[in-house]
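As a starting point, one isolated chain is supplied in structure tokens, in the form predicted on its own.
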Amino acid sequence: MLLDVVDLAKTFTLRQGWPVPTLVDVRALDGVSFSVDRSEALGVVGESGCGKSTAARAALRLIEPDRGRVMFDGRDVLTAKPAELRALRRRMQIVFQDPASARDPRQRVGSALMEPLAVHGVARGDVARKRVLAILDEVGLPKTAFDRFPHEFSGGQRQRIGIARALALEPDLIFADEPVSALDVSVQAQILRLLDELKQRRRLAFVFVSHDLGVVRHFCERTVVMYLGRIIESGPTGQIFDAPKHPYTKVLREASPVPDPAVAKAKVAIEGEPPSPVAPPPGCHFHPRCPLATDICRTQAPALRDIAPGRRVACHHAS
């Protein structure tokens, strides 16, 4: 197991209310639990507020975590020293959304590529320059690219220049969150696609934060479904979307759009509105919308338990 995440929980505290302000926290994170093997790439999916991009960013101690246990390659990353964390953060790398902010308007291409090579002692001048100058072109970018600045680039392009910063030091884990919503659907096909031969070519193992089933189910083995901080239910990507057992994820199947009039999809019935991350309600966090309800529901959270081989659900009335 290359990454092995366990009871992950984070809380942020909040201003609310006008013109006295009052503390309020929101838990985003409640005891999630997750593990990538070598190689593959691991689904995120729920809708926006989940916590999808939290659990990344706590997995990578971009943000520190209130608990839990994040494992990788069989070191503690959330109780590594500078120096280790350092080293593991070689391994461990994010392709992040807005491929825009992501970047210094003010520093060119080749500099920003360039800049980890030199921060982490692999290379230097022009042996740097060199290997930048590959990394363009295994990701489609021309050489002139090196001493351009991102405002020069389209949105794809600017994806692929944040692709080739998460590859400039050669990392076995990419946690990429949201890496296509921002791109229109023709430029999302390409990047999917390079992503696609980067994990063939590069045995590279993936987290990949999305809200959009159809492209999950492309490039994921497996996948996770996200609800109000909690994952509620996980297996093989194929049997999430073709046999989902928990009804919020039946709900997410059959919301997503598919590009075919002629197939015909089933209308699933689900009532009441999101609830508040501020005060989420007791026992399952999904009972006041689901149709299965019952008064264990209201009650009682569901552990994520294992329904099948490979297969775990949140779900009291699951089988």
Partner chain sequence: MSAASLPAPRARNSFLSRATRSPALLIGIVLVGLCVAMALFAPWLSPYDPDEQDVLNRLAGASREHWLGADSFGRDVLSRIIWGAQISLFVGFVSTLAGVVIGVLIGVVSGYYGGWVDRVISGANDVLMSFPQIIMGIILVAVLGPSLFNLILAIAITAVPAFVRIARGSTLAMKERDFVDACRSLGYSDMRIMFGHILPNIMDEVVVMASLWLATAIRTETTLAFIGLGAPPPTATWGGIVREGFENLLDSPMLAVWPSLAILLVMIGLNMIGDGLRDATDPRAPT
Second form
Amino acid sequence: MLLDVVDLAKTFTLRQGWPVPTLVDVRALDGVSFSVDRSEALGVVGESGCGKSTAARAALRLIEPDRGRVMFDGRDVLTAKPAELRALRRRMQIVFQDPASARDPRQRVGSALMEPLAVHGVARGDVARKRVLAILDEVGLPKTAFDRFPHEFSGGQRQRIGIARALALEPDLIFADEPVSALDVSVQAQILRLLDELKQRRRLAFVFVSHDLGVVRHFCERTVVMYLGRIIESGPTGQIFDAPKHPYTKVLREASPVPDPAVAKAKVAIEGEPPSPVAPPPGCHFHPRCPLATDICRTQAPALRDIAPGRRVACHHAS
Amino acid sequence: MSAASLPAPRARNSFLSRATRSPALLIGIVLVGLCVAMALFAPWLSPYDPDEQDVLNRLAGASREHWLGADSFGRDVLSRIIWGAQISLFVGFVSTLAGVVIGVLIGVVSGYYGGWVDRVISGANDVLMSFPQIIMGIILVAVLGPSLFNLILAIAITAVPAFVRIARGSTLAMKERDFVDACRSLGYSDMRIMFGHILPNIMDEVVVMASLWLATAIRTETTLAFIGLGAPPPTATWGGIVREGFENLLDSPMLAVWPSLAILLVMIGLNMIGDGLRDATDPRAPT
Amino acid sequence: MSAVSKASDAAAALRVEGLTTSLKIDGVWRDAVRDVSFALAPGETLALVGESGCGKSLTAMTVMGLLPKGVGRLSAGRIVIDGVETSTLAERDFGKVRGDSIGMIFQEPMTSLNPVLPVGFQIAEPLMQHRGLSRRQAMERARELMELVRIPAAAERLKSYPHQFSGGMRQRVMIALAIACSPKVLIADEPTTALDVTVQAQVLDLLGVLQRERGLGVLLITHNLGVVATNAQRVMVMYGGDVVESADVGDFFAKPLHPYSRALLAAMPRVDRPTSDLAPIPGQVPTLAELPDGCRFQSRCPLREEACAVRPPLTPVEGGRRHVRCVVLARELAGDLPREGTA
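Switch from the form predicted on its own, shown above, to the form predicted in complex with the partner chain and output its structure.
Complete assembly follows, chain above in first position.
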């Protein structure tokens, strides 16, 4: 495995209340484990607040997790010294949802792409310039983009720049945090195509965080579903969405709109909204909204267990 | 796949075009520019040596020889105001610059690192800010002793907290944006991120603040000079001239009015520049 | 122009004819919405779909009379809301219609609600203004409305502030606010785009119930074709300010006609089946200034030919059941083209 994340946990402490604030703990990650292989894309899906973005950032050590282990190509990311971490980060890059906020607005595209090459002593001057122009071409941007500012580009083009920058250091793994969510459908398809090509050509591995199950189904071979900081189901993407085992995955799947009026009508009623991660319910976090909930669900958190080759579910009642 | 069509290059002149369309900013620049020119060309502009005493003309009113009259030592007021501009503006600019550099450095570091570093710095900063700025200046000059260098030092120190606060706030806002995480994931050092990426993005606000602070610094200098804590006499500074004029207020009221007018014009000019810059850099302002 | 509607004119809750909206860009007025016509029957949901900049939200703003002065204007066309022609009304008189016979909900309910006022009061406010209810009556009605939109513990939550609600609950508050005066028409501009899918399903479900039970005509503006399929009866696809296709939802998804409609569906990854071969639309949505004359889509269209330089009419096809704005298609489908004037 290229990336192996084991039992990652992170609790944020927030101040809440007025006029006397109290400290509350938010369990953003609660024992999350996943792994990704070369030229494989792992989808991480779930609703807002489920911890999917936190998982990606903790694995990259952009935020320090409280507990867990992140092994990248046999090396421990979480205990790496600063110099070693910088070297590891060369090989793990991130692409963000909002291409506007992910770029330094004062930096021309060319210099933004050449900077990482200089910082890591990969290339400078004309060599770096050539390399950047080649990357721009690879992501479908014209050479003239080199001297432009980010604000001069459309949303799709900005995302191409974001991808180009992630590619500059020739990484092995890319964390993509909702990379196409801010884009129009037609442009989204272009970017997905580009990512497809990169995955094939460069044997890139992806951790692909998204709330859009359709996009994940298209792009990812395997998927993990998260709910309130825990992984509740994992397996091959097609199987998960065609035959979900966890009741929450079912709900998520049914609620995802499909452009077909005939399919659309069959709907599962879902009660309530996702509870706050500040005070998650005991036992299985999903039990207050679950049609299958029994006593054991209210007291005991189900472990993620194997139920079929490559498929794991955290539900007392799944079979 | 064709993504090859880029929009036509858009000149990054929106700031300039906005700025030149703001009459307040232009007036401010003209006013301050005149004062700066006056200070720079003082040796050629001033009709007399500012320290040359002419006892025969003590407290003389405006005349063909002394356009703005003469003071109690018979020194030419116009010449003193022209030379005084040098000291007053010099003190203002240098102390503001020093305050900006120190304050922004501290503020960016504080905002970027957060945690206990930030708590200590913002705590200390809040204490400093709770002192009225003029009182701070008086205390510092009183402790350090009145000299030109100490004057600059004192005013610079009073300026620091304001810039710590604005730089820290802007840095916190920038840190929320993904590009800082992007920089970290590219393996950039903290120094490079703070001063290569965050700093250029918060400079707009710092510059606006600096132009407003420049006015405050000049006012502080004149106030300190007025209460006798400025550059030692006979050096001509605006505050000093007002003070000398004030002593003869009943005999020759215009002595205090002329330098005050000069101060007023610079204050108005700098505030107009500050407001104009703020409008010009505010992305929400209509273009 | 033939009215793109099944609703007879008299019964229509909202009727729009030849609506053209212009925006002032760099000092030049440009048509950002061109000649849009439709009628919305009570109890019907009409979806307006398209990508950003296609003019769908601008159409809604125009109907609501919310165009910013000096930036946007209604250059041509008629808007009739519940029998009242609003396009000629003065702003003051329009104010009486807005919030009374027509309501609107937006994508981000947090910014549309006043953060410092309790939600109960905010729902009661239009009732006091438009219906002349006393404060007590209005608050009582506000509670009923909050129950109607299924906000749990409505009576207690009347005094809560917007930030104390979740995104989905806030959108319910917005709906309660919009339907407070029992309008005939509700414009929903990307009402669920900011919400999670399970919450989206709940909110859309609620809209469906209200629409059926209260005979509300809903103009649903969205970029999500999945949402259209689930929640609308009719659909109008917009591109570059033009309506390029309009049809019943069943017909549309069974066989989208316009090249843009087809491309849009082919570009959408689906959760219900593998989409190994996504077909992106080449290029990007042109800005208003870059839009080609004639057919707006020609710069990205696979069927492009010389005739596209002239703006094609919205042509009735399949016996007038649906309309499409494309010369190539109109010619191909000419077999079932009814004679002019019989549509």
